[in-house]
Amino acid sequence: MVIRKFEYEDLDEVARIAATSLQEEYTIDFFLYLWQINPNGFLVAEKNGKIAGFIVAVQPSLNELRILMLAVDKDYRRQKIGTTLLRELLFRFPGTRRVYLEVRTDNKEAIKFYEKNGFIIKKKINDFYTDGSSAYLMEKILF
């Protein structure tokens, strides 16, 4: 498996993985915007020549990262791809002290994944998603 920066040619596969893995709907333009504002925080996992997953994060401050999306294609789940993407992201931002994200309160699988990777639930945010669903704010303090 190779973890590398997102490239324009990855756009269709990343959009497909997002559409089949995440409940929110995202436009191609949105992915391009995320790539534009933080190209170092947009990584893909490539396995056997195919995009298996991706992670997108922004850096709100020098020592913070906010993960906006992490998705792994259903055919590649349970192969440590999400964990590898998460670790590589943190490796590429060595000064990071705090990493945080929002996750749907009913997404038990994702919550369990993040907890396994050292995140804790900090609070519930009501009416966070476009469909009115709530989210948990989860964070990981690195040092």
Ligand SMILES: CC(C)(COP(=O)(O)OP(=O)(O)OC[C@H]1O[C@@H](n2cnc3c(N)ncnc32)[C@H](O)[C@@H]1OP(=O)(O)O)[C@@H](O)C(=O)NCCC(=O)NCCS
Contents of the next structure:
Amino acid sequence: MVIRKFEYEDLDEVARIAATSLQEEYTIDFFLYLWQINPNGFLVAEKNGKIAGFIVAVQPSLNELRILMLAVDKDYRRQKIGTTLLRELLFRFPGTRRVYLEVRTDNKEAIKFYEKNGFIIKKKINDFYTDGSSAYLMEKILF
Ligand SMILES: CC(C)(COP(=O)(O)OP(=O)(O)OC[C@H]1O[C@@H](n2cnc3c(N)ncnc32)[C@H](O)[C@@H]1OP(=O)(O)O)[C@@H](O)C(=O)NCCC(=O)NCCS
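Okay, that one was the form predicted on its own. Can I see the form predicted in complex with the named molecule too?
Time for the whole complex; same chain goes first.
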């Protein structure tokens, strides 16, 4: 498996994985916007020439990363691809002290995944998603 920066040619596959894995809907323009504002924070996992997953993060400040999306294609889950994407992201932003994200409070699998990767739930945010669902803010302090 290779982890590499997102390229324009990956757009359709990334959008497909997002649409089948994430509950929130994102436009193509939104992916391009995120790529434009932080190209080093948009990574894909490629396995045998296929996109198996991706991660998108932005940098709210020099020592912080906020993960906006992380998804692994259904057929490729539980193979440590999500873990590897997360590790590689942090490796590419070595000054990061705090990494955080929001996750739906009913997304038990993702919460377990993040806890396994050292994140803790900091607080609940009501009415966070467009359908009115709540989120947990989860964070990991690195140093
Ligand atoms: C969350 C997600 C990215 C995890 O990706 P993944 O590549 O399958 O995760 P990994 O294989 O790296 O999992 C690492 C560990 O996390 C935990 N974990 C991962 N998925 C889990 C699940 N469905 N149930 C329970 N624990 C889980 C396990 O401890 C796992 O280790 P193990 O397989 O040795 O038990 C993936 O399930 C996904 O794309 N989900 C849908 C999208 C989503 O919810 N994204 C997060 C939104 S913020």
